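This document starts with one chain, in the form predicted alone, laid out as structure tokens.
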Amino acid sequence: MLGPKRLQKELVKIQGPLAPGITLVSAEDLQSWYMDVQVMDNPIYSNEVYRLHFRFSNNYPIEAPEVVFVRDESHPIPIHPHIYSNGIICLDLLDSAGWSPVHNVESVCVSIQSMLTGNTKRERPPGDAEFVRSNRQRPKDINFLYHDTTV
């Protein structure tokens, strides 16, 4: 079982200096971690801090973690064409076809931060309300079509 050993190494690393705007909030066990992400260079997201919830299977890092934005009183869900209002993120990196074991928690955070930094559209994905109302699948079980590479 590679997962726990790899996560222990990652946890030691992310308790030190991280990329600007990325902070470890909690990692009470090796199954569920919370990270905060700030976007430094996009006025759409200025003065906001977003919280990510990582869930790891025993097959991590062979299998991608499940990563979603979570909303609470001080952390909104970012408005972005690839982020649903329930926090589910449409990002090929989080899909089995786009995932590689060379990625880690920090690189996922940096990728999401970069996706937000490059965004110019303050809008939700098409069909957001219907998706949020009807979806019963876990994020990692959703087969997104990755057709929009401009955001």
Contents of the next structure:
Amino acid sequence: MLGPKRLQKELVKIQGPLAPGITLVSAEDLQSWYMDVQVMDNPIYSNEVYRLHFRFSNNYPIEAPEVVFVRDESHPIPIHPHIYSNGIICLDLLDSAGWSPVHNVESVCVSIQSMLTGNTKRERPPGDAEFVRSNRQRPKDINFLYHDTTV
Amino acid sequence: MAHIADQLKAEGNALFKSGDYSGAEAAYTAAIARYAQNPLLFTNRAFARLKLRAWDGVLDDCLHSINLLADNFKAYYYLAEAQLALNHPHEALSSALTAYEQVLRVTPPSANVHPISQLVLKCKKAKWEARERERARGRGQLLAELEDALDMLTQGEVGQVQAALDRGEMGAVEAEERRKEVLEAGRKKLEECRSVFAIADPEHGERREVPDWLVDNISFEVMHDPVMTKTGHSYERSTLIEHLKRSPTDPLTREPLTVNDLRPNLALKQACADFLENNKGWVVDW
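Show the other one: the form predicted in complex with the partner chain, since we just had the form predicted alone.
Okay, now the whole complex, with that chain kicking things off.
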């Protein structure tokens, strides 16, 4: 049961200064946090703020957190070939094979931010509509194919 | 006889699982009456007694079990828990360290490495607290003696003023002024003395921060058994083992990494131990 104790400490850290464009929205308990991400240097994403929802198991950071974008009136889901329109993100470090316990909430936000910064395509992943309609799995259980590692 | 004892043990285990610790204890006791040579019967009963907070019984059972089987991390683990509860932090620490040493030799890595590692830290903290209490008591006594001595000094001077007045060497007004001065000076000395003691108190103005190099990057806690990977980074052994169970890779580079590749980082271990030892019992809760 590493999770609660480690998150307690991350929480103290994350209330201090963070990387530019990353802000803590709320961390009401040690299971579910919201973070906002802004992308500075890419016209595709300028003037928008995206909201990430983190969910932690008791086994965090041995297990990866579940991280998805959430949509509300002021926070759209960013358009990206690896982000489905329901907010599910296909990023190797969030997947159990790619996760490492030395990552933390801030470093995950920074990785997602830089995945957006580097993107040039205004596209959703292939099969987005079908995936969003049919997927009932939790993000971590999905076996994504990282066929396109250039994005 | 032995197989009846095994049946009773299975019964005890089932009762234990259902949360009936007294029932489990009784079943193990019955099993031991049939066959007293199985160390597991004693460790199981110790665990049940631990749940029942029957500390003395835990001690007996653990020592019995260790007598029957020396390589016995569970018995040392429960023993340490009971010794801690009975307020014997020194003994508890030595039992916990033995448990830790033994559990590390178990293959495949046991799920108990982490809790035992945590218990070692808890014992270190208890040991530190006991010493700190002793120190505070000693300090309190010294302060009380100093206060008494200062008070006597002041009373002595007041007596001299009175004597001078009685001998007619000092007028009543002057004597009253002198008396006030002496009392005021005495009060100031007492205050000064108390504030010096307050400053020396470790609870006072401590910077409650742990340097990054003593902190495990996975659990964010102070390490007590740091191990180094090929990249030169150190982690707490028990948390890194948790990670390696899930993914046998270096947490930073994702290169293949197994428990056998880890090397103890002895200098860092000493640094962590010193940090814990030197007046920082709070570190464990930090």
